[in-house]
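Just the one chain here, the form predicted on its own, laid out as structure tokens.
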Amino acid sequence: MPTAVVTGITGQDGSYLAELLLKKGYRVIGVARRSSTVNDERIRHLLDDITVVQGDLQDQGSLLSLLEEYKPTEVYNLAAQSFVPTSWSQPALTGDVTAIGVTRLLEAIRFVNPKIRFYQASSSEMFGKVMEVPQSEDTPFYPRSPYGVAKVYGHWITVNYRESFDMFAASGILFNHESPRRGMEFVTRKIANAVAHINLGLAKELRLGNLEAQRDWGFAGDYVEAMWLMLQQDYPDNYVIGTGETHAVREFCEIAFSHVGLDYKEFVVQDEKFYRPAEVDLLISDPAKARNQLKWEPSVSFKELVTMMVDSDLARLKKS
């Protein structure tokens, strides 16, 4: 039974590849910040069947100890600060987590086996201000963010290591991907909680920020697939995932009120607070690389993806 290490095991992407990997028999061991209060919401019903140990990012020993503890043969690091707007606020903290800690993790690795395989979750925040459309492994990073910033120094530590010690050390520039499990504060479950909440008349309006920027959105369940293909590969590589179709947010909110029979202009009112301070106006994947290396496909579509997560909070609601 191969054994799987997963940072940031309580987040999203966590939950959906824990699924995965039980799926494929292997052990999985989740890695959870200690804090003050339970945040096992995603994973709760894996927990009879996975292993969740404390560990941080920010703490060299703890990832040392539960290397040699688990002795994984892959090690997937998905943990960071990752909410855009969070980074403005707490840039130091981004820095120290979600680009420093990729190093501390990597160090681990090689000195307790350096066989292990590694992946690491890059993003496509990493292109920023964008040098050419669509964003291949090849266009240059221009990051516009703290968080985008902190996640090139995570990718290129990533391959630098690849490259000084002839570790299997493979990227994901993942775009957007969203689920029902996405957290509050990003824009697709805002928007699809609130439709949720408008729809049962438990509220009147929705605020938001830059209605035109568009991104290249897909299901979390098929993006953490290719995670774990790209550590059956011979060869470790960077790779590009996304849909390869590009969406505003406006579009995403007239799906997400027309699936529930409502027209979102009379709904969503545009707030400047919302906005960032350097905006990501157009981000679009060019996944040929994926397709062709590692045949992976994503199987939700845009569409699809909206109405799952309008339909999944309002049963939430309902049943509550």
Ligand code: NAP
The other form holds:
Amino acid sequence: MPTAVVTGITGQDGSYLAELLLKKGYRVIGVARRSSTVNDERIRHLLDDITVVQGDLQDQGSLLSLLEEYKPTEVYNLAAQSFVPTSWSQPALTGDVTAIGVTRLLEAIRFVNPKIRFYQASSSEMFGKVMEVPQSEDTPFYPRSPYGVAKVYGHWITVNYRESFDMFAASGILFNHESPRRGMEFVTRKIANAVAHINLGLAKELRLGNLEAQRDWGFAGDYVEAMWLMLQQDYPDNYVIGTGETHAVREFCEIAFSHVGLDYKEFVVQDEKFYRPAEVDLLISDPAKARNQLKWEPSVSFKELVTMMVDSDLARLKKS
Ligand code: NAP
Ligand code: GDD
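Having seen the form predicted on its own, the form predicted in complex with this ligand:
Below is the whole assembly, all chains and molecules, this chain first.
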């Protein structure tokens, strides 16, 4: 039975990846940082099947000892301070976790067993103020937030350990991926959750920032399959993962509200508070390499994603 270590197990992607790895017959060791309250909402249904161990990307020793104890063949680094606005209010922490944390994990692998295959959760935020449209593995980076800057470091240190130490270190440059398990502060979940509240008479308006920003949005369940595929290749590499389509935040609102028979223009209020110091205006992937080499394709369309998220929040609220 192969063993995989997954950092960020309590996050959106961690929960989907754990489900996928279990289905494929892995022993899954999830790494969670210590907190004063239980934070296992997304993985509660998996707790009988996975092992959750304490560890923190800010603590080198914890990473070394868990690799020594569980002897994985694959490590997926999904942990990060991943919310872009927080990276302006906590830039040093974001750098320590999202950038230097990657080095700590790579160092732990190098010391314990350099044959371990490593996946780094890189991001389309690295393209920032985009240098070309669409963005591929060869597009130069121009990050626009401390988060984006930290991810550029994480990407390059992954490439560097591949080249310096011949380690199997892969970097997945994933475009935005969403699901009913998305954190509430990200725009898609914020919209879906607000639509459900408004539809049930529990809220009257939705305050948002820039409605014109465009993103290449896919379904998180599809994207974790690409992570796994990257570690099954003969050689480690960089891969862009996205749908190849882009949509504005405004379009997401339009579809989400109209799904419950409402007009978003009557409920959405633009609020300066949610504008960013520097915006990423347009992201759209060129996923040709993933399609050709990994044989990876997304299975959920934009409209299906929006309605899935609204339906899920409606069902959750009705139940509670
Ligand atoms: P998420 O839901 O925010 O999950 C982040 C995870 O990292 C959580 O489990 C969090 O733990 C953990 N974490 C934070 N700081 C940590 C630390 N110091 N030590 C150990 N764990 C820590 O993010 P996601 O959407 O699943 O994304 C997974 C990864 O992919 C992240 O690295 C993200 O930056 C990257 N990414 C995401 C997208 C996307 O669209 N979702 C796109 C490209 C790249 P707590 O639960 O305790 O907070
Ligand atoms: N969060 C949020 N809240 N975003 C808003 C709002 C709002 O009220 N109003 C407009 N937006 C716009 C943001 O300005 C941004 O252009 C877009 O919606 C998407 O914002 P988020 O959903 O917060 O995601 P993100 O694109 O900044 O970052 C996500 O995707 C990256 C991959 O490109 C995160 O998951 C990152 O961790 C990930 O790397």
